[in-house]
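Here you get one chain, nothing else, as structure tokens; it is the form predicted alone.
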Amino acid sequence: MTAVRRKERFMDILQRTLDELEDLRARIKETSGFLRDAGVTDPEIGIVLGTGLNDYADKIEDTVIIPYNEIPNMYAGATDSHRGQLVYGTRHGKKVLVMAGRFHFYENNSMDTAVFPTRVMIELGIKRLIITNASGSINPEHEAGHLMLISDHISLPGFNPLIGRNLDEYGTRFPDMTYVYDRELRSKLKKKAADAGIELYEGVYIMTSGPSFETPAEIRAFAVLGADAVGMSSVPEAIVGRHAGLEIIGISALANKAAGITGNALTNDEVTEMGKLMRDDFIKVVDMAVEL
């Protein structure tokens, strides 16, 4: 390859990293300004509700809900646990945006998808972003059907959505990740949660990509890396909401005992139907994060 073709080459990967970025503000805009119209105005928590955990979406009062599939540029998940609405209203005083299922990676291989509607809650303004997932339980002292207050996340090779070029009107090139999941709101939720009866443990949460479970000898690898429980989800949300200096807070329902612990076989209805019995304490400590 000549010299000249080389630089034509660069020259045209250039110009497809700047197109695809354009396109992708084109969508946010685009998408953010159809869910105002829609009466979604200056929410200032954004929630994202995961596997088993929709049912706080019926807690939002003076609702507008929104199905996915008829929101310009939004994926409409295909995960059975998950409604796929958008839902916009108050609680507790506070205007939230919630979202009743959440875009898995797994689910369309596309990092950009995966965090698209964080991006588009990050543009109509939210300042808290509130994640949460069912994980299986790595910690031997973290037992199944309680919840745990994520205090940090390893993030796997690849699975970073800031790759690509840099949307630079929502945060810098290179995010600080030294304190993701905000130590101030962490301790006054953990606090509040106690005096309500209500232990959370606190731990890293690491993601996998899914959608099979993780096989033993992973999750043993994960546990000498320093991860308390594992899930598909959270970690790609997180990164962008950090990306844009939100506040936030990571709750994840310990729904089983990780691959290899207990040599019982993992299920998606064994993860659905604990989120179902965590709903009440599930319920109550994510009311408790909207309040901080």
Given for the second form:
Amino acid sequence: MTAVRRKERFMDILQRTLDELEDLRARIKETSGFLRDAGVTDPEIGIVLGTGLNDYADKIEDTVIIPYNEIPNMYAGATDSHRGQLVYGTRHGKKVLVMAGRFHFYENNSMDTAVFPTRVMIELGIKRLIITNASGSINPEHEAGHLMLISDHISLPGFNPLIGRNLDEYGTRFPDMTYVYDRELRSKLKKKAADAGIELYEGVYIMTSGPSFETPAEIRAFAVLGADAVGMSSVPEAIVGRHAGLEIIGISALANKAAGITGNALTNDEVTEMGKLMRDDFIKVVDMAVEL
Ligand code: HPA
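Having displayed the form predicted alone, please output the structure of the form predicted together with hypoxanthine.
Whole complex next, starting from this chain.
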């Protein structure tokens, strides 16, 4: 390749990253504009509801409900155990925007689509992001059927959602990840839940790409790495939220003991069934996180 051709190729790549950034900006603006026109005016808190945990959406009052498939650029919520709706309304006097169903990285190998709804919520002005998920418990002291506050995370997929040109209007190129999950809110939430008789564990969430569950050997390795629970989501949203300086609360519903711990094979039905059993406590704790 000649020096001139090499230079041309380099310029092409630069131009492509710029085009991608402008395309992303345009999509965020289009979707947030659509939602504002539909009545989603000034949300303060964004909530992402995980697998089998969509019922919190019923707590929201004075709602505007919009199915994802009516929203431009939103491809979220293809899994059966998700409702696939955006629910906007009020709760405890606050304006809340709930995603009943998320888009997972494993659905099409795209971090961009996984975090797009979070980016739209940021553009719409949320200050707090409550991220929820179902996970497998790795820590031997954490029983399935309980809730765990996420204190920190480990990201295994290796694809950071901030790769590409930086959206400078939301945050810096190299955002801090020391304090992703707000410590003050975590301790307040723990106390509030304890007063209501709900024990909240606290621990490190490790994200795999999924969609296969982990092997027992992987779970043993994750325990050595310092992980307390494993799941297939949430970390991309948390990174994008932290980039934009949001207060983040992560709530994980420990649906099962992780692979190899009990010897039982894992099924998605088991995960959704346990989600139903934890429903009441989960709804109470998310509600407390809104109220804080
Ligand atoms: N592994 C990964 N994701 C999960 C699990 C699990 O054991 N349970 C619920 N989501």
